[in-house]
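The data below hold one chain only, encoded as structure tokens and taken in the form predicted on its own.
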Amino acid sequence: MGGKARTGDLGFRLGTGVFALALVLLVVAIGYELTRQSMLSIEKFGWNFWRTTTWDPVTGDFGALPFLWGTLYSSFLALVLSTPVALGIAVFISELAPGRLRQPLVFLTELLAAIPSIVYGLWGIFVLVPVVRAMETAAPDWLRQIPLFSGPPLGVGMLAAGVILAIMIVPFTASVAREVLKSVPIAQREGAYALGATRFEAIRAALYYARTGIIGAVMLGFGRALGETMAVTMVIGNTPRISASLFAPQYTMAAVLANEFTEADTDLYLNALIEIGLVLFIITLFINGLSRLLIWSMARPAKALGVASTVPAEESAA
């Protein structure tokens, strides 16, 4: 009986291991195919593809620097706008919210993550873009002389894209940060209270203990922002240019793929677009992998201690 059980356990382990290995093979296959399909562009342009700004399908001259700039600019802007909000939500839900309010807030946070990006894009067109346009037209002339705030009062542009991305990544960052805070050992909070700390100081101590995992949560949101397509495409203006202005229409790597892939009428044009997809794939893979490593490094010490903190210290004492 014991031999049959061990054989069954081994078969189950091997079977599930095959499924896990299939995920690795799938990622490798995607990377290989993207590389193979972009070789014509890689061989012709080399590193100049990412250092030049001309994007002219008619003459076959392709430079992807404006798309790389727009992707990083919009993602960092979204990160700056979303991080304080997401951390505030995570701290309130995990540390301060009454028991009756905690689960509804968790549900609403997760609901925001489930809304399709096309819906965010429609909201951006009909609500956010007019608000941004009104801000631009109401801005004083001296402010619009500053490069950061210059540009035509169109409403579509980098600021609209950054705000829409910030709204979309808040639930991801908040959910992961909340789980990270739950993994802080309760002894950390109890020790702070024993030393006479206020509740705010105890929360600050928990945040300091969880800082590595919180950074991982923020980076996970950043990785989500890098690959967002439809909502950004609808509000960023889709102009291949490099500008520091928040109001100037610009472009992202995901947006150019969505807009121009079906229009690629030559092999070189198609290969150039696939190379953009390859680099976006590599960047997203790297950012998400690094963020997961940071979160796991936070979770391991708590598991080693054999403790878990799912409620604030005061509630556990009650």
The other form holds:
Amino acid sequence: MGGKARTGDLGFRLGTGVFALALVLLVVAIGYELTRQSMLSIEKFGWNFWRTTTWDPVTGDFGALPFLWGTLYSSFLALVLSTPVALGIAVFISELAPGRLRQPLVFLTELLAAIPSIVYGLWGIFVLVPVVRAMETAAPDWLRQIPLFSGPPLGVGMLAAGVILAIMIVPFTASVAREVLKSVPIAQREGAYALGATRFEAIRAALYYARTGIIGAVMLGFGRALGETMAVTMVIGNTPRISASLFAPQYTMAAVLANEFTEADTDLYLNALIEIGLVLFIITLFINGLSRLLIWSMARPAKALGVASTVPAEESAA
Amino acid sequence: MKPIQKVLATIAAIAVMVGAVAAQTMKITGAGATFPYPIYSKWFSEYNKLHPTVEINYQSIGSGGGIRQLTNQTVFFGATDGPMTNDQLVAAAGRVLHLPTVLGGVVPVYNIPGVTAELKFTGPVLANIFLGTITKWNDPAITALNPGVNLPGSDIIVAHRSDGSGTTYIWVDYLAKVSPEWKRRAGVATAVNWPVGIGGKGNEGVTGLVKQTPSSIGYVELIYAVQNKISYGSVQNMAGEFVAASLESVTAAAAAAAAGMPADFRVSITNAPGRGVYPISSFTWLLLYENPRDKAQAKVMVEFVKWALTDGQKYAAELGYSPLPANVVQMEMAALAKIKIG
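Next up, the form predicted together with the partner chain, please; the one we just looked at was the form predicted on its own.
Entire complex below, previous chain first.
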């Protein structure tokens, strides 16, 4: 009987182990397949694919720099807009909110994450874009002289995309940051209070202690923003032209894939689109990996006393 | 009987039953253009009511995807809004027959505050707006066509499709015919390198952009403009008349083009000659192999196409498509004989 249970255990471990391994293999297989299917474009354009700005399916001339630019610009903008809000939510829920309010607030932020992307997109078209257009129209002339705010007031464009992305990533950043704050040892806070710190100072100390994990939470949001497709393509204006202006219509890598994949009729065209997918895959893998690493490195020392005790020393040195 | 024999016997019995059902129901799959999807799904469901044993399954994955799947023979038939290129025909697994099924028209839609009149456009004016060489609504080229309309001096905002689309193909095919510069700078395809403008996803995306953005112009399928109550302009045809798109004026374009119809039906009917013709019109095609592998499916499919080209045409109008003119139907009936069904 005992032996039977042991073989059962072994079988279970092997079985689940195979599934875990399959996941790793799947990621490798995706990377391999994306590379294989974009070879035509990689061979034909080389690095120029990422250095040139013409995207012309008719002549078969493909340069993806505008998409790369738009993806990084919109995600970075979303990061800048969402981080203060997300951190505010995280701090309020974990440090300040009365117990009765805490659970409903957690539920509400996580509800935001459950709304389908297309719904955000529709809301973007019908509510956000007109508001953005009104703001752009109201912008005074001196403001328009600045390259950041130049161009006609279209409504659709980088600003609308950044705002909608920011709203979409707030719940992710906020809930991870909240978890990270929760992992700050209670002794930290008590220590701060014992030294006569005010509540604000104690929270600041906790934030400082949790900084690595919080950076990880922010980057996790960034990773989400990079790959977001439907909502962005509905409000960004889908124009492959590099511009510094928030008012200008631009394009992202995910959006061009969603838009052009179905009708890509030549092999080179399809390969060029898949190469964009490959690079997007690598970037998101890298960003997500890095953010997980940061969150994980934060969560671990909290449990190991020996490491935690070195932190105050580090702090006093800083 | 031993239990194991019982199980085997049951399995065998089930297999026989399933086989019998499969022999009765004919399932045919196809894939392709999204533009004709509403009429195709109507046809397939109506045809299934008449012939309950025939089930035709259509995936609207886009013209490009449809051609690819037909080439790889993963579907029995394809559908496209732009005829296959010579390269694509060579890559296919056999001779492919193009069969026009219905017609569609693409209209210039605009949103100019204070302007309620139906604007008149010519091909070159539309091309120059989409090239970005006409930038204001009160440009002399536009005001000369529209005397009595008080056009504002605001910047024209161009909206186009961001996704690859048969609608775009029809639109730019027309622009390339009327403007050498468009042909040189942008060309003809389901997606092009747009000189100016912002992109919206789908007919509804462009409709949304134009509806919301004052001083804008875009292009959509006629049915979308009608359903969304957006103003659309009339366009000058080869005969010099300004014609608004309608089911009749689109069919007229096909009837006019029938005289010069090539044997393989791969014809663009934009800017067609003749009176009463709306110039931005196009066929949409079904794609079938002339010598398909599965002859039983071929036989059923040919019967279906015959029905679609005749009785099926009556469903076109209610869904916003223009029916085929009689002379084109006649030519197609003759062409259907090319398909080997035995």
